[in-house]
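This document opens with one chain alone, in structure tokens, the form predicted on its own.
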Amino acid sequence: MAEQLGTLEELPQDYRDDMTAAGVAPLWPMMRNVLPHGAPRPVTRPGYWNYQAIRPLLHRAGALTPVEKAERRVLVLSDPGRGAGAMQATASIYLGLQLLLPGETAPAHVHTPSAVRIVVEGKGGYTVVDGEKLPMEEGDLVLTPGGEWHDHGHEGTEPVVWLDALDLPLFYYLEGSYATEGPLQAQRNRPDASQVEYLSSGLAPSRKLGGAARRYPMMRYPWGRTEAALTEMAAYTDGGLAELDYVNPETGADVLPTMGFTAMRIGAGQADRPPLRSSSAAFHVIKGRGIATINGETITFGPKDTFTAPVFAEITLAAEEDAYLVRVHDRPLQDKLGYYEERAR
């Protein structure tokens, strides 16, 4: 194995040009960068967005622009390592602040990424997904895959705003980003899929011969079921630790392709330590307090507040009170790909 490339400047000047008028470009002097040994070396850096500080400027946005103006009106959190204004949190995950006024109506459209919405805080607003009403109560976690149409509404009293965790990096870099609008959809007279056909876990619509299974049939995980069984499951865990991911509740695989979904529990006084994997990530805190350290770097954390690690990230969670938090990661992704990967501390 070469331990020194040679670089573009030690080849000569009329090559350099010549090459540069054929079209092509010498792939040695730039190895390196697109194939580094041993591990990846991340653009994206640790974010850290207190909710405290955004709540302000969400609803400075929500006096200055009307939602027929912005058609989705949203704060995006862009990546440090790529700066202000960039679509990304991580090289794979956009993420996004959403405010909905009462009485107002987000448009009906359809995209090829697919979209997560977790409530943050307010209540009254509600999702429509392919004709299926959504309610979003704090801590809801509401599916909007790509390809289905959807728009939001607001019935309630006080603001609404929810965190958006989209594919969006992806479907852009693959040139294969776009929405088409549409009218709003008409509404279904029947609670959705959550509160009837998968009320309770472990249970399923009877199959019938012959019967086409939806590929999305849960697009509302409550957060209240899901609260309770990490409690639950914390009373019986050692350290008081409880993961439990998101999945599709008739196959059991990721509620989306391409990103994956855990709530996780943080007993008081515990930390998380997890593996370096090779997968990015975004947590959301829907309630508690603590500390995360990635890579040296100290985030003090509390409710509503977001924060990331980039690929191989070292992470340690420690939580001051009971800390309850989902985590956005694209092992999904990497999982089809055939090249997740977790390596110990």
Given for the second form:
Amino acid sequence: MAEQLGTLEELPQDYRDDMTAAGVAPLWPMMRNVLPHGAPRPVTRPGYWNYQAIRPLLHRAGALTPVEKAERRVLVLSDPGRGAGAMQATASIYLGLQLLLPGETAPAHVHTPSAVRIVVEGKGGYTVVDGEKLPMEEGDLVLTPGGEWHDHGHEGTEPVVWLDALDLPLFYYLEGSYATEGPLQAQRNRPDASQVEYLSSGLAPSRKLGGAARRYPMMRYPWGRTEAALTEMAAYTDGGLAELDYVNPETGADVLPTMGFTAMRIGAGQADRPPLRSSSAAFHVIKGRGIATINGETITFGPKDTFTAPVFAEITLAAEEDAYLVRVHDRPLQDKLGYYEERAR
Ligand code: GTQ
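Next up, the form predicted together with 2,5-dihydroxybenzoic acid (GTQ). The previous block was the form predicted on its own.
After this comes the whole thing, all chains and molecules, with the earlier chain placed first.
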């Protein structure tokens, strides 16, 4: 194994100039950058976004920029490793906080990336996906998969805020990111599938031969049921820890092709010390307080805050109060690449 690879500076200037003119470059000076030994060297750094600090900025955006001038009124959470204005929170995950004021609508469009909304505050917001009207209550997880028409509306009286998570960085990297605009959708006059077909875990509509389920059969995961399930599960688990993955109720697969979502509960006084994972992650706090340590950086988190962890990060989540979080990660993508890894810490 070569210890020290040759550098660009060691090469004669005329040779370097001729390579540049020919549109080629030597691999060896760049070899360790693209294939570091043993583990990746992430650009992503742990990030922390205090909701109480961002909330006034969001509200000011509501006063400064009408939704018609924004299409989506969003403040993007930029990865500290990439700097202010970065349109990503980790290599693969985009996060933004979206504000909708009472009576506003955000126009219908469809795009190649998939999105998920986690409702942060406010009542009366809704998203229409493929004609299905999905109510948005605090903590709910609402899918708008790539290729599905969606628009947002607000029938309540107070501002509504939700966290958007998109696999936009991947589509952008693939030069595959684009949107198409359209008129607001006609809404089906019935509750969403989480309240009709998939009201109870373990039960799915019985089908006739050839009657296939929709690719995305359930697009809203109500928080109330998620919290109840975590609490019940934690009562019978060492340390009051429980984790539940959001899955497609027809197939048991991850809800989206590239992004995964895991609801977590950490009991007061307990700590979660997961293995080092090859997936990057964002943690959104639904309830509770605690201290996160990510690669040695200490983050004091409270309700509605969001923080991120790069790939293979050493993560400790210590709860001071019973804490409920949703972890957004890219393990489904890594699984599909035959790559996902975990290492003991
Ligand atoms: O609500 O459709 O944060 O298209 C970024 C792009 C939200 C949305 C974002 C989007 C949306």
